[in-house]
Structures are given as C-alpha cells and as structure tokens.
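Just the one chain here, the form predicted on its own, laid out as structure tokens.
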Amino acid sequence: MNIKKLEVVSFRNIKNAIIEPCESVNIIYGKNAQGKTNMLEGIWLFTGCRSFRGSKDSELINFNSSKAVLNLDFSAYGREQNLHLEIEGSRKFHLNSIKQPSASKIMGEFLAVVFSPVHLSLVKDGPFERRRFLDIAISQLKPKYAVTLSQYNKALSQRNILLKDLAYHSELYDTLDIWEERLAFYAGEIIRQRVGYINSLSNHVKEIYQGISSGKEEIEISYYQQCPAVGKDRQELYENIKALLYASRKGDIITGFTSVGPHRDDLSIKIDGLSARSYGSQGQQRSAALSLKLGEAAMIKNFTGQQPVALLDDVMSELDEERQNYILNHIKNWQVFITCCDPNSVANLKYGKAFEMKEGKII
C-alpha cells in the first residue's frame, strides 16, 4: 500500500499543499507550528477513523474557509485508487468517485498506523491506555471482537449497578448468577483474543526493538491478569472466570464494583527485565511505544496482506543517533512518513525523500 499523491486544501493551517512521496521513507521537516503534524493527520483521516489528536471535525477546517478538501491517490490491493474527502459540518467520502454513505464504509480500503507523542501513554500511563491499544488493534482485524467487548461492558455495568443495589435490596442477590454467567462468557473470549494477539505481536515487537536499540536491549511484552483466569479451552476458561467472580462477591458488594475480569488486566512491557513504565529512560519508553505501533503494522500486514502506511510524528525526539539512524534507514519495504524539526536529521537519510514545510506550505 503506497500513497502516490496527496493534495490538501483549507485543512488546519494548510491552505494548499501537494506532496508526491516516494515508496520508502519520507521526511517532512520544519520549525514548530508549520503544519507538519497536520499533513500526517490529513493522511490518517483516509483510514475512516477520527483525528488521532482527538479533534472535532469542525476544528479541522481552516479559519478562513467553509470547508476542507483532501484528495489521495494511492495503490492498494493491486490497483490504483482514489479517496476524496470533504469536511463541511461532517466528513464526506468518495472512493473511486463513488460517494460513500459513512466513514465506516471506507475502513480497510486505506490502511495506516500512526505514532505521535500522545502514544507515549502506552508506556507512561496506567493500564487503561494499554488495554485500549489492544482492544482497538484487535477490533481492526476482527470486527466481531468489538461486539464482544461491547457486550462485556454492558454486562459489567449491570453487575456493578446490582452490587450497589444489594445494599438496599438483598432479595436481588440470586440475580448475580445471571450477570456473572454473561460476564464469564464474554470475558473468556476477550482474554483469549488478547493473549493470542500479544503472542503474535511479541515477536514483531522484539525484532523491531532490537533493531532500534542496535541489539543492546531486549523488550518483553506479556498479558498480565490481576486475578489469573486460565483454561485449556473456552469452557474451562469460562468456568474459571465464573468461579473467580463468585469468590469475589463479598468484597465486590462492599466496594460496589467488579474486581475481577479483563477490565482490570494490563499489557506488561519490560526492558531488560525491568518495567518500562517505572524504570525506562525517555528514549527507551519512546522506543518501546514505537515498537508496539510498528508491531501493530506488521500484524495488519500478516492479516490483510497489505503493508499499512506508517505515520511517525515527532518520532526523533529523545532518541540517540543510533536509534534515529535505524528509523531513517532500516525500515524497509514499506512507506513511512516522519515529521521532525531538526534539518540535520535529513542529512542522515540515505534513501527516500525530504520535504520542508513552512507556514502550511511545502517549499
């Protein structure tokens, strides 16, 4: 999957910019607030997802315009394709000149992964961000997983409500069985899918991190369960989770929330045997987060047969020269876009293209 041409009009601070990238590494460099991240954000919108910066659609339009227009020529699935996006109140897509009913209908047509400073939360913040990373990554590959997750969250909410009500309505106690059976069923599938995904992701992450660190450090990722629920098959896992829920009832009634299940689990990330969150340097934490995102890209390729475009925003910060060199010159056979402020980074680029951005224009 490769971008052939991108045109951006009235998007954020970009009035009109055209870029024709190469099929390998493309660097967009310039001072702060010139529009570098906006270019990556524009590319990302063609995945059908919302802004990775959490922005509303109305915030994406240039102050002096009523709408933003973006056009993408790309190759995917063995043919040349085109995606056209207009943002005017809402997002409107055309795929190969055919109007699409919604953004969700184009998901899977253009594939990308994005790394930005906000993704450092994967390593630096609490378990919620890591669970979210897993759930989104798996859902992209297996849409049914998102349905299972939604059903689990509904059952979890109902059990939590019931736990609070039991203080005033003890006659409802027997209904806990109903919600725990549902929770155990959905929880088992979530855990099974997460463990399977991490087991496959692990090899990619290890290989990428070894390259970034020049083999000087080793990363290890694994699934961490606060209350381990294991099983050789679905039924055994279901029974074990149900038993854990039953055993936790007394404490859960006191606290008013469910203490057992995948909503309490975590993705463990260790560098040389130590917690990356607690003991990793800034460079190590950034390298770990980047390895997870590039590993996600490798998983997408394995599943779809298409190599997603990599969008790496401000990835060079806090990385030493060796790590920068790997990113610039050793990510091969796929298209990568990198933003940076330091023009000296461009001098280290052996293959690829560099674009300077100033005041929302490619110069």
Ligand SMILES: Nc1ncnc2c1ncn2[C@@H]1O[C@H](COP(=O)(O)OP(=O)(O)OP(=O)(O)O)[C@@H](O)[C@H]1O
Contents of the next structure:
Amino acid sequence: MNIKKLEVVSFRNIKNAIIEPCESVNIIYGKNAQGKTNMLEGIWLFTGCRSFRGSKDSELINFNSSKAVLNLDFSAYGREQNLHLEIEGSRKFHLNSIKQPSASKIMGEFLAVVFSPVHLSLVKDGPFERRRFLDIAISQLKPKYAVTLSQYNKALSQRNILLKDLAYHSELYDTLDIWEERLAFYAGEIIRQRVGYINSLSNHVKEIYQGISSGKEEIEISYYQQCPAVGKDRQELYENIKALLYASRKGDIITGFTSVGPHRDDLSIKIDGLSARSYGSQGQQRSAALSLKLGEAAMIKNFTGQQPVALLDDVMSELDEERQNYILNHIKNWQVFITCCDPNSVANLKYGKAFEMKEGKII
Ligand SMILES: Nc1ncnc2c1ncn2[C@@H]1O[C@H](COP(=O)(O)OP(=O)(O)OP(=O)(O)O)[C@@H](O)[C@H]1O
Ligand SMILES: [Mg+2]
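What would you give as the form predicted together with this ligand, now that the form predicted on its own is on the page?
Now the full complex is given, and it begins with the chain already shown.
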C-alpha cells in the first residue's frame, strides 16, 4: 500500500498542501504548531476511522472555511486508486469517484497504522488501554470478534445488574445460571482469539523491538489472566470459566461486580523480564509501544497481503541516536511518515524524502 499523492485543502491549519511522498521513509519536519500532526491526521482519516486525536469532525475544518477537502491517490491490491473526502457537517467519501454511503464502507480500502504520543498509554496506563488495543486490532481482522465482544459485554452487564438485584430479590438467584452460561461461552471465544492473536503478534513485536534496541534488550508479550481459565479445547475452556464464575458468586454479590473474565485480563509487556509499565524507562516504554503498533501492521500484512502505511507522530523524542537510526533507516519495503521537530533527523536519513512544514504549508 503506497500513497502517491495527497492534497489537503482547508483542513485544520492547512489551507492548501500537496505532497508526493516516496515509497519508503517520508519525514515531515518543522517547528511546533506548524501542522505536522494535522497532516498525519488527514492521511489517517482515509482508513475510515475517526481522528486518532479523538476530535469531532467539525474541529477538523479550517476556522475560516465551511468545508475541508482531502484527496488521496494511492496504490493498493495492485491497482491505482483514489479516495476523496469532504468534511462538511459529516465526512463524505468517494472511492474511485463512487459516492460511499458511510465512512465504514471504505474501511479496508486504505490501510494504515498510527503511532502518536497518545499511544504511549498502551504501555504506561492500566489494562483497559491494552485490552482496547487487542480488541480493535482483532476486530479489524475478524469482524465477527467485535460481535462476540458486544454479546459478552451485554451478558456481563446483565449479570452485574442481577448481582445488585440479588440483595433485595434472593428468589432471582437461579437466573445467575443463564447469564453465566452465556458469559462463559463468549468469554471462551474472546480468550481464544486474544491468545491466538498475541501468539502471532509476539514474534513480530520481538523482532521489531530487537531491531530498535540493537539487539541489547528483549521484549516478551503474553496474555495475562487474573483468574487463569485454561482448557485444551472450546468445551473445556467453557466449563472452566463457568466454574470460575460459580466460585466467585459469593464475593461478586457483595461487590455487585463480576470479578472474573476477559474484561479483567491484560496484555503483559516485559522488557528483559521486568514489567515495562512499572520499570521501563521512557525510551523503553516508547520503543515497546512503537513495536506493538508496528507489530499490528505486520499482522495486517499477514492477513490482507497489504502492507499498511505507517504514520509515526513525534516518535523520535526520548529515543537515543541508535534507536532513531533504526526507525529512519531500517524499516524496509514500507511507506512510513514520520513527523519531528529536529531538522538534524533529516540529515541522518539515508534514503527517503523530507518535507518542511511551516504555518500549514509544505515549503
Ligand atoms: N480547525 C482548525 N483551524 C485552524 N487551525 C487549527 C485547527 N485545528 C487546529 N489548528 C491549529 O493547527 C496548529 C498545528 O497543529 P499540529 O498539531 O499539526 O502541530 P505540529 O506541527 O504537529 O506541532 P508539534 O510539533 O507541537 O506537535 C495548532 O496550533 C492548532 O491551533
Ligand atoms: Mg504534532
């Protein structure tokens, strides 16, 4: 997957900018607040997802305009393609000049992964962010997983409501069985999918992290279950989760909350045997989060045959020269966009293109 040309009009602080990137590393550099991240955000929107900054559509339009227009020429699946986006009230897409009924219809046409400073929360914050990462990554490859997840969440909230009701309506006790059977079924599917995904992701993440750290450090990722539920097959796993739920009833009725299941699980990230969250340095945490994101891209490549474009926002800060050099010069056969403030990074770029951004313009 390669961007051939991008045109951005009245988007954020960018009045009009055109870039024709190369097929390898593209650096967008410039001082603070010039529009570098805005440019990556513009590219990202062509995945059909919402802004990675969590912004509303209306915030994307330039303050002095009523409409933002973005046009992307790219090659994918062996063909030259075009995506056209107009943001006016909502986002309206055309794929190869054909109007699309909704943003979700273009998902999968243009593939990208993004790493921005907000993604450091993947390593630094609590398990919620890591479960979210896993759930979104798996859903993208297997939409059925998203359905299972939503069914699990529904069953979970039903059991939680029931746990609270039991304080006043003890006659409802037997209905716990129904919700626990459902929960155990969906939980088993979620755990199996997550474990499978992590097992494959792990090899990619290891390889990338080894590259970033010049082979000096080793990363290990694995699925962490607070109450380990295992099983040699679907049925055994189901039975084991059901038994765990049954055993937790007493405590759960007191707290009014389901204490076991995949909604409590985590993705464990260890660097040289130590928790990256608790002991990792800033550079190590950044390297780990980046490795997870690039590993996610490798998984997409395996699944679709297409290498997603990598959008790396402000990835260089806190990294030493050796690590920066790896990112600039060792990510091969892959179109990458990197934003940074330091023009010296450009001097270290062996192959690739550099664009300077100033006041919303490429100069
Ligand atoms: N809708 C908008 N209309 C006009 N300007 C906007 C809009 N949204 C954001 N901006 C401005 O765009 C500017 C550039 O933002 P951006 O985040 O791209 O900077 P940056 O070059 O990545 O800077 P940094 O190096 O600090 O990360 C900000 O100063 C912001 O005020
Ligand atoms: Mg920025």
